[in-house]
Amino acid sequence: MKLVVIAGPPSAGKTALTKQIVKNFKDKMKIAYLKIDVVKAYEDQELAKDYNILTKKIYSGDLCPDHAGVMVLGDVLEWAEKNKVDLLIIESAGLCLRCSPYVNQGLGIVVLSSISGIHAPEKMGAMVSLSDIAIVTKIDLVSQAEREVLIQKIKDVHPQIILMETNALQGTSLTYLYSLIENSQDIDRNNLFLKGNPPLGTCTICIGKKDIGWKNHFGVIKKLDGQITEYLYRGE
């Protein structure tokens, strides 16, 4: 089974890209799709209706959506294997810029909108720096100069990344992506790990404490005047 993990900020074009991938492979491979979101999602229903593929979704609720994705990945792989799936596509909620949903096998794709601003890649941390492929969408809405600056910013963050530009609604210029997916290695479920390090730990905010100010909290905390990489640990 091949695995594709698609991440990127909301409204970047993740689902539009997913539809193009499904449309290209639906007659060649048995496809399954998982959508991870926080409160509400309809993408699974659309894909099941339009392309008759297997779909599931999970709402993370109070849990970080990327954490929820890691928690359920084992179950999803079992479900896909039981159904003899050839290609499993996982679409993240794309909300957490500290975490990364990518694993050490398959392909990790980050979808970036060309209208999100030229500094967007620098703000997205591991979502960009740990991906294998960057797909820049909505290229018809900005000038060539803006696109080139955005492309260079992505390369600055991740020099080895494979870059493509597309209008995802029409599916232009995605032939190379399809080739990469088709030629990707099947995953070995017993040796599947996160590509990046998870966040440093849990704090009292994570478990629901509403008090304001670091002095009222325990765990991994941060002061306003601390260095960017300086964290403090308080309590047990």
Contents of the next structure:
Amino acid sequence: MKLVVIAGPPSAGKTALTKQIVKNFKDKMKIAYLKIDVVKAYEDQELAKDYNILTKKIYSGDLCPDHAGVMVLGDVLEWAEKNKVDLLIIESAGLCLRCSPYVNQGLGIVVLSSISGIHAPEKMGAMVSLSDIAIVTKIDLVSQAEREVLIQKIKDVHPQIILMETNALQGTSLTYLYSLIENSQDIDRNNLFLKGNPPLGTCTICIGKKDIGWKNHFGVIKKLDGQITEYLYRGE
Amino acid sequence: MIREITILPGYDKNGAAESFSSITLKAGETTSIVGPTGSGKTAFITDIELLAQKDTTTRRQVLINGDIPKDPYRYNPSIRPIAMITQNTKCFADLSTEEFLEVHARARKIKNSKAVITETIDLANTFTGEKITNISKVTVLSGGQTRALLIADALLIGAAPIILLDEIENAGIFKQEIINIIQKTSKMVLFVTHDPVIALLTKKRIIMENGAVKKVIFQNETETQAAENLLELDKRVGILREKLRAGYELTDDSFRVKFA
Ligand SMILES: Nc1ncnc2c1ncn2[C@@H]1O[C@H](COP(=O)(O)OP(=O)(O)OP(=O)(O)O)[C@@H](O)[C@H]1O
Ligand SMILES: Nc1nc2c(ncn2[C@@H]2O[C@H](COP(=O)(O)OP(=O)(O)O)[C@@H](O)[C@H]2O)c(=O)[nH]1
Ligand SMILES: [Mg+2]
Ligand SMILES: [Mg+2]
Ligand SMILES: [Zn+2]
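Can you switch from the form predicted alone and show the form predicted together with the partner chain instead?
Every component of the complex follows; first up is the chain already shown.
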């Protein structure tokens, strides 16, 4: 089974790109799709209806969505393998800029929109720097010079990245991406690891406590002017 | 070296095959793309810009010097020998004009870009009445200023042998200045246009309809003369326009022209 993990900020065009990939491979491969989101996602129903593929979604709720993705990935792989899936596509929520959902096998794709702003690649941290491929969408909305400027900024963050541009609504110029997916190695479930270092731990805020102020919290918390060694906080 | 590009037919909006066998455009040649709104003019030049390989909506294929372009050309716009000025007149990059040009020069592997950046801003200012400075944020430039800057950028920083211009006449910039410069170069230039002056000034006209190329027409001698006359007229209209923009009243007798 081949694995493609797609990350990127909300509305970057992850689903639009997924649709193009599905359209291209649906007659050749059995495809399954997992959508991870925090509160609401419709992509799974839409893709199941339009392309008749296996889909699933999970809501991470109080957990960081990438964290949630890591926890359920094992189950999802099992589900997909049981269903004899050839290509598993995972669309992340694209919210956590600290974590990244990529694993050491398959392809990690970051989707960036041409209109997301020139500093987006730097701000997105591991989501860009640990990906294999960057797809820049919405090129129909900006000038060529501006696209080149954005691509240069992405390369500044990740010089080795494989870059492609597309109008994801039309699926233009994606043949190279399709060949990369087609030629990617099948994954070995027993040797699958996260690429990035996950955060060191969680805290009362991560698990959804709403109280304000130091005295109500404990766990791994960084004070505004605190020392690094004071990360571990036990409440006041 | 780019000697020519060849466009092979795709399909129109209803899926019918286009009727031409191939269209070849050569270096130093000017071409206009004309046709009603929605007829596929922008789609046609976008195919060239992306070096389409039957993987765009039109399913056309584009060859450079008769061959399929190599992959790096296709996936890296900054080494593509093509500069395109789109109909979009907004920039989203939160950078000053100077910073924007600096990053673009870096993308185009230009060393010591200071001089060319100044030159680009100066050239842009000959295309537009409202001055662009090096510290102007590109996000706040007007539509006309943005177009002017991007055209100057395409000529000097992109410095591409193929230039694609999508409806430059709509931006309120000095069209004449741009045409003068472009006619002097040895570049391959395509204008998408609704403007009869531009259409008549180009060697070839590609007529679009329903997403397909309907016809290719070569400029004839009458048209060359008509273009000359229209150009004169256009200049006078231009002078009038600038006078009006600057708040003048027309009193001089020479403006009692008869447009008959
Ligand atoms: N051959 C084709 N097959 C399918 N769709 C097409 C084809 N050609 C153009 N289109 C689509 O038709 C729409 C209008 O085309 P386009 O924007 O190129 O028109 P235009 O001539 O540039 O119009 P305008 O003068 O308004 O700028 C676009 O969505 C484009 O993708
Ligand atoms: N014009 C244009 N719109 C796009 C493109 N890609 C996506 N969109 C639109 O952008 C919006 C968000 O896209 P979606 O795929 O849902 O983003 P996601 O949140 O990353 O999954 C939708 O309205 C899409 O139709 C593109 O390349 N060009
Ligand atoms: Mg989505
Ligand atoms: Mg157009
Ligand atoms: Zn996280």
